[in-house]
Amino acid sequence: MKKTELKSYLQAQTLCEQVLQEASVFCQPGVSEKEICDLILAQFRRQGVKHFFHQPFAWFGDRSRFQDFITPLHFMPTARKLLKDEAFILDAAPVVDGYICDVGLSFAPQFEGETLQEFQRGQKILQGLYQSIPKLFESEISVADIWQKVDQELRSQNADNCHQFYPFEVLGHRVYKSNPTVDFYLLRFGLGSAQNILSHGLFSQLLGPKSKSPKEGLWAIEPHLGLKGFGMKFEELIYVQDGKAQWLKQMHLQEEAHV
């Protein structure tokens, strides 16, 4: 993939940062998930994005860790209101002139005491896994080996694995350049936006448990931990290619240390 391209990829993730980073300002005691993903949603469009991979998602207190999630209606946008001091997550997937991205956010209000130190465990644990999936895709094992290797390193840090209530347990899936025709949304997901996905086979385009895709290519990941009372994941683009994978936003830094 050319550099241009990947740089509009991260482009793309960038502004979605951004609009998620603005839109939770707006997370505020009494708005509901629907509101916030409303809101979101108005601010993608007045950025110019028409198109989404899937449309924005956000997980108040006890609905971020997916605890009891058994349908994909259960992962919808509620009435549910956000309380004081819950922690939530935001998600969303933008069509940026072609070029999707998928990003997910965590968030928390000033916690104290112990709230406040489960929080910081749980960034602990996921900045540990930000440094070491680059390196398990540039190791010799699988992407179904990578889905243990973090099913693994959860548990081991008393953190709940998030990622066996996804649809088909999915840790990431690939990415690929969109220009959709149509806008039309099953489950907030994009089927225009899908279709590059769809048509190489959706199984061999997902990060699962069981999973048998070649590890190169774009990927978005989105490691996802479950604690008490509460669930917290990062999303973000990751590029493999000849054995080496980084994140995008790493590559560009590198980048701009060798200017």
Contents of the next structure:
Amino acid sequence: MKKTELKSYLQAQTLCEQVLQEASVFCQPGVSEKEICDLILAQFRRQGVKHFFHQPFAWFGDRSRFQDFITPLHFMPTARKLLKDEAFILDAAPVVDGYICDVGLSFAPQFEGETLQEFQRGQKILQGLYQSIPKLFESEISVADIWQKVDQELRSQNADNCHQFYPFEVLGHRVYKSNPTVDFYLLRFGLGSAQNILSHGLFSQLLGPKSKSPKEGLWAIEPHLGLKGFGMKFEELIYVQDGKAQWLKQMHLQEEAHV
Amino acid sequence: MESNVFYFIHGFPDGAEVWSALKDLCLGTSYTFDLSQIKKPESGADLVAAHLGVLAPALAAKKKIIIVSHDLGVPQAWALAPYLGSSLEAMVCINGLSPQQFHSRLRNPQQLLKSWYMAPFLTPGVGAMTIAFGRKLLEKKLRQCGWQGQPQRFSDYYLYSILGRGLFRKARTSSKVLQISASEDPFLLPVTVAEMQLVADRFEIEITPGGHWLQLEKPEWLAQRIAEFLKGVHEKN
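For comparison with the form predicted alone, please write out the form predicted together with its partner chain.
Let us now look at the entire complex, which starts with that chain.
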């Protein structure tokens, strides 16, 4: 993949992070998941975004650990309102100038005492995964084994594996360029952009427990863990090439330092 | 107080210029919303996002906001309130109603008579036609009621009315509210205590002689009344 293309993916990711960070300020007690998702959509429209791989999701409080999620409908934004001192997750996948990105961020209000400790524990686990996932991609193990390793790591840290509740239990998926002229949405997924990914195959595009896909390429990786009363995740783009794996953000920082 | 951060939201069929006199008299930083300056919204959420876009620098700096709104700017202020949470210091509503208060007025024949002009604008398609064919008559009527704005803003009213539906929600705030009603307002009856109890725990009602555009008629009085109200808010905090 060309450097200019990777830069465009990174720009898309940065824009998405900015929008989600800005929206998080407006996640106040009393605002519902539906309202905040509508607001994020509107913020993206203001930035000129027209299409989405998936429209924004917001999960508040215990819903952020996918408590009792059985069907895909449970992932949809609901009228549930954010309560005081509840953690939440915002997740969006806009198509920015033809480049798909997928970003998920966890937020916590001013926690205190035990809940703060639990949140900090979650942060530590996610930071650990952020460090170890590129190394797993660089190792000899298969993508299915990466899924298993992350699962083992979460269990050993006494955290639940929540990404196993995603469709196909995915820890991640590939992303590509996408340029739909019109888009229809099914369960908030843009059929144009989804079809673009699916045109390369289904299971080869997903990082699940049974995937047999090669590791090379651009992935959106989203480890999601469940703690006591809430869930946490991050989602970022990672590029794997010639046995080397790097988060796009870090790749850019390294290049900047080099310059 | 110079640390005050005001956010002025205009009504129909005005623009941000309606606040010039009052803005100069209110001590502090001011942000104004001008509907004609924003990209055509597709939904109520677009309008909320536009408001929040204006306020983003103040919110990023952890400033507390005082919303001053007029007429159809008032329901927008109420739509914004939940997203601001504790960053909303106080609200000043001038000759305008919250969505819940609007609903409760639908059962008031006296108010319905005053709001005769609303009906076509609340019907999709009819509002645009009314603007196209009845513009001059509407402008004449509004000028008789004290309006001093520019006629091109009429199209904004249509926009407001349609988007207003998207903004309708049962908003309630724990921030203090000052509701100012003019006794000779040709469009609205003065707000009652029962109506205020629908939306706020802490509020003051001021009924003053004057017409619909108080910020143009008596800006000095209004600035003084707002300063007095804010003094109370700051003391309480």
